[in-house]
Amino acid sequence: MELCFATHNLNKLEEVKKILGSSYNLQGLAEIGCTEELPETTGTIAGNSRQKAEYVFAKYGAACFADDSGLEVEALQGAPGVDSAFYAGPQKSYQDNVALLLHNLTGVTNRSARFITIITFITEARKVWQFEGILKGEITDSPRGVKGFGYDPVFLPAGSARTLAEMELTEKNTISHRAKAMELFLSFLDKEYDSGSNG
């Protein structure tokens, strides 16, 4: 089955390819000729996810899915949230975002946080579904590990002694917020879409 993942983020693309396996022919935006930045202007994670999927479907006619993710920190009233990628500015620098997060948590004892991913899937029939994945944990005092991307070096999943950046990708893909959303998405594809039950 051929699917388009509506992202320019090569780290996300690699993660999802590992999760999907060989049963799906996954294309990125570059492979369908989309080079422009996708709109993310709704102010919510679910809204941005849908907005990106609808944009790609409308312009390129590809059955596609898009994700939007955010890190929500309890002591920061849910920030950076929908602005996670731009937390420290439009340069979208992982290092700058992490540095600002740690600065804003200086002296804060409540480090509880969660990652959330919303995946939106649009088919040729213009039907839309969304799938949510959540990973709870806490923010460390300093970065640990060199794997992963984004806030992975400072995110310690609940029950783990290692940050996401200290895990191999195969291990991260068994627990991550994106993996959980993808699991629901794949279950849907297996049970509904491939069977043709939704046209």
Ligand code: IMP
Contents of the next structure:
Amino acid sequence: MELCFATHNLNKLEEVKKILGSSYNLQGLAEIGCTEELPETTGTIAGNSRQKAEYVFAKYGAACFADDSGLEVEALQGAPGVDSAFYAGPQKSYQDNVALLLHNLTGVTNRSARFITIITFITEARKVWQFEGILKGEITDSPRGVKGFGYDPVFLPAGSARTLAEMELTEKNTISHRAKAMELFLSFLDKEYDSGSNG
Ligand code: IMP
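Please supply the corresponding structure for the form predicted in complex with inosinic acid (the preceding block corresponds to the form predicted on its own).
Below is the entire complex, every chain and molecule, led by the chain shown above.
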């Protein structure tokens, strides 16, 4: 089955390809000819997820799904949240974002946080579905590990002794917010979405 994942982030494309497996022919935005930045102006994670999927569907006519994710830190009233990608500024630097997060949590004992992903799926029939995944954990005092991306080096999943950046991608994919949202999405595809293809 052919599906377009409306993201320019190659890390995420790679993660999701591994989760989906070989029965899906997953295309990235470059493969459908979309090189421009997708709009993300709604101010919420759910809204941005939907906005990106709707944009790609309207402009390229491809059955597609988009995701939007963020890190919500309890002691920071849910920040960085929808601003996770550019928390430290428009340069969208993972390192700067992590540094600012640790700075803002200096001396803070409540380190509880969660990652959230909302996936929006739009089909040819202009129907829209959303799927949510959450990963709970804590923010460490300093970065640990070199794998993954974004806030992975400072995110310790609940019950784990290792940060996400200390885990192999295959292990992260068994617990991550994106994997959980993808799991719901996949089970929906398997059970309820008749693509009319060999998927
Ligand atoms: P996006 O909407 O999935 O692009 O996520 C927005 C931002 O949240 C990213 O730029 C990262 O900073 C952060 N983020 C989302 N998912 C992850 C993850 O799995 N690990 C670390 N950071 C993440």
